[in-house]
Amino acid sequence: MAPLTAGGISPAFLKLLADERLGGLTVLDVGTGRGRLALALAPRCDRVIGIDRDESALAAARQAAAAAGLRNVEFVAVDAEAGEYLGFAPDVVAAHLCMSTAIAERAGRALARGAPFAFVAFHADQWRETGRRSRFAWSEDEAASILAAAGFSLEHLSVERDVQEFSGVEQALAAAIGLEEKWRADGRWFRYIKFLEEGGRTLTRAHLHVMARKT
């Protein structure tokens, strides 16, 4: 089978799913947005079911499914961290950059056991130059703990993190435009600023990469 490819996504997150036999099952990938990894997902199994709370993302993930000639995947409007997965009876749970505790959870009781629950969520280490961690972001011991009360024991976790390094401080601004107006929305660009004028001069990425199963 050819390599399991989907722009924008980790090539080390998806061999951890191209590795899983899911001929025949049915993934929930939570947190779909525009289908990435539901579209990459659906030629290796039987269905895929996307779901996600903005509904602009996934009119796009529908035409893209149907421009793709796929047939087998569908995109449905929840709240990832509110609605129950039991009712989509998936035999594996995925998700890119989609994850918290709330989530974890409802994996947990939306899975038989033995079942994968595939992930990649922020590293706590994710800009920690701005001085302010994401809610999203989780360190390797809190993955851990989070998933064992979930009802999962640990496979795979992998940390993958990229630290930009900067010559000046319009270099390093350079970098981050695009993510000015989020930062001025949640004070992050100020501290990143301050960060600047102290003489820092890198940008962090970091990403937790996880496969569990449910025991």
Ligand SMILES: C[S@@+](CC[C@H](N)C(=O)[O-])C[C@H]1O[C@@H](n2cnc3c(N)ncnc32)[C@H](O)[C@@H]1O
Given for the second form:
Amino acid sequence: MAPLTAGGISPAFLKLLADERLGGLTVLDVGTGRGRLALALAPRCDRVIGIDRDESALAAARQAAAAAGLRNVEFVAVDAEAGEYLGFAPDVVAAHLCMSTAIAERAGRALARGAPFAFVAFHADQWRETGRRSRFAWSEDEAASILAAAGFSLEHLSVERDVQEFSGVEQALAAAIGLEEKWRADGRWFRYIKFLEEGGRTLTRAHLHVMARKT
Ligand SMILES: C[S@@+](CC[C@H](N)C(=O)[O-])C[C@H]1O[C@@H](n2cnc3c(N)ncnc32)[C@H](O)[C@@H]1O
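Please give the other form, namely the form predicted in complex with the ligand, since only the form predicted on its own has been shown so far.
Complete assembly follows, chain above in first position.
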């Protein structure tokens, strides 16, 4: 399996999208954050709309688009799990690490028959050492059944997994240092410490790569 990239978008996922014809189409990037996926796809499409509820991330995304000279990308502040996507008139819905049943249902209602829905989601094993699943995490079976219920047929589903193994506690803590603040806030940090105290020496990153098509 290809390794996960540290800060970027997985080459394996981009390859999945590389086979998709995007010319002349409008892509909706759900949970765009700072616009990583939107900016990567913009040169290949007519228009990209990145939506997110985090205004500061969207401001950074707009700056990045301007710096890259991309004029066909726009970023809109919206709760992606509340409103519908039909108003954005997407031909394609994509997402990178922001996925939920509510998002899949909205994509299903907005897309035309045959339209692609491509995303990377956290796999249920992501950071399993912290004993707490992201609300965005799905197992393979969950992904398959949620997508079927939302009106999609599954063309590709794979798991990209990277299990780091550490020789000692210090190394294990150093690997998670960038996550400490977030994990302290949501309780995962203390569970990770407990895992290490009990002799655990791993940290798992696991992502689902999905290409589905509206039926
Ligand atoms: C893990 S980040 C991924 C960001 C971006 N796609 C990337 O890969 O860099 C998840 C993003 O989803 C956004 N998000 C989560 N729930 C959301 C919701 N209900 N509506 C809009 N955005 C949401 C967060 O604000 C955050 O920017």
